[in-house]
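The chain below stands alone, shown as structure tokens; this is the form predicted on its own.
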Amino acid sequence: MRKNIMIDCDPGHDDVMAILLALGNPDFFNVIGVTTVAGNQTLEKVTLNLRRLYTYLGMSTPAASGAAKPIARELVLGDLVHGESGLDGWDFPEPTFELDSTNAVTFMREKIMNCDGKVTLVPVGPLTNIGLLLATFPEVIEKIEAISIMGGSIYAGNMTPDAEFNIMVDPEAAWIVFKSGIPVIMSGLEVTHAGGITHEEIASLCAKDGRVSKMCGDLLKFYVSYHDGVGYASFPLHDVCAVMYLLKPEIFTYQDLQVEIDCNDGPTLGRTAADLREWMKYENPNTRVLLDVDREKFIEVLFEAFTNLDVMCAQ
């Protein structure tokens, strides 16, 4: 039976790669919906990016736009990495794909409650939509198998010494998610940096003729231009990890921990705190924290999805 998933995202270069990994494995994933949230760019821009992507692919899933700002804070954007559009590096067509809804919370509730079987949520942006869903419609909790997020870090952040971008943008929403009782799978910076892509691998995509592979190569060439400036040797495809774990859990290593979200204003705001002392034992840890991944296998599986989509989009 295919795994029912719903992707919540802020496209975003790595968001697009995560969506493509799911769409490129249709025998494994049943994508019941994709929702957008402000983060990498404004809600208007990231939603337009999703519509342009689907128009370019000639594919679709049910889709809705969601929160334009965090639950209790002003929006902080990730536009330094993703450019003015949020998805710079490829000339997408004007969209013909239309959303099913502009209310992601009611959209998600409907799709989850009407789905045959449980659903795994895959939020790869700020957790605003998911936090609002769980707070507004707690009846969905029993229908959610797990929440596989991209966000957080148990060692060091990227926005501050303690906080990763997605969690820091809306820590209150993250607090709701991690306290929900739903199993959380956390693809934090530890594992996303372990799953980086190289310049040579990006060049190999750029050299391909396939409609999707070529697009991905050009998008990633723009995406890594920011990381080049800060001395990276390989370039993290952060959001891909949250989908990849569901597809290939055997290529990851992890530790089950109790993760707490710091919502206090101050230098540790947005920290995903875990007690890493060796003698600590958790009876019911709330989070599976991914720590490492087989990088070569990670890239191989991702590129296979792009190749599958090259064929699917050419038909």
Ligand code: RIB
The other form holds:
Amino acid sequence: MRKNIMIDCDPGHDDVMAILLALGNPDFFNVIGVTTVAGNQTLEKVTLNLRRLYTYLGMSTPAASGAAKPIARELVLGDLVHGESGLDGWDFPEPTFELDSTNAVTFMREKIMNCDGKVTLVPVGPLTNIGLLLATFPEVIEKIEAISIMGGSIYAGNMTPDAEFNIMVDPEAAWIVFKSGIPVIMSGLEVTHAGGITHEEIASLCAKDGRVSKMCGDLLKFYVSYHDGVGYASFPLHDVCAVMYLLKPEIFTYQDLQVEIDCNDGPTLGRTAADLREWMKYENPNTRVLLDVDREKFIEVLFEAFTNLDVMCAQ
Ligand code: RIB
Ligand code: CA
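How about the form predicted in complex with alpha-D-ribofuranose, since we already have the form predicted on its own?
Time for the whole complex; same chain goes first.
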């Protein structure tokens, strides 16, 4: 039986790669819906990016747009990394794809409650839509198998010394998710930086004939230009990890830890505080924290998905 998933995203270059990994493995994933949330860019821009991506691919999933801002705070954009459009680097067509809904929360509830079997949520942006879903419709909790997020970090943030962007944008929503009792799989910055792509691998995508691989190569050329500019040693494909773990858990190493979210204004706001004390034994730690990945295998599986889509989306 295929794994039912819903992806919540703020496309965003790495969000797109995560969506393509799922769509490029149709025998394994049943993507019952994709929803958008403000983060890398405004809700309007990230939703337009999803619609333009689907139009370019010539394939799609049911989709809805969600929250335009965090539950309790002002929106902070990640536009430095992803450009003015939120997905700079490729000339997408004007969209012909239309959303199912402009209310992601009721859209997610309907998809989850009507799905045969349980659903795994894969949020790879700020957790606003997921927090609102769990608070508004708690009946969905028993139908959710796990929540595989990209977000957080155990040792160092990327927005502040303590906080990673997706958690930092909406810590209250993250608090709801991590307190929900639903198993959380956390692809934090430790593992996402271990799964970085190289310039040479990007160049190999650009050199391919396939229209999806070539698009990914050009998008990633733009994406890494920011990281090059600020001195990153590797180019993390953050969001891909949250999907890749579901597909290939065996290429990851992890620890099951109790993780709490810091919602207090101040220098540690948005911290995913993991209890690393060896003598502290938790009966049911709430989070599987991914810490490392076989990078070569990670890239190989991702490129296979692009190649599958080169065929599936050929014109
Ligand atoms: O910190 C990385 C996260 O922020 C990724 O999800 C990226 O897409 C941005 O949303
Ligand atoms: Ca994202």
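Rigid core here is just the name for the largest C-alpha set that superposes within 1.5 Å across the two forms. Positions refer to the first chain, counted from 1. Predicted model, so just to flag it, every value in this text is computed and none were measured.
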Original post:
Cα of Trp279: shift between these two forms in Å, core-fitted?
Top reply: 2.3
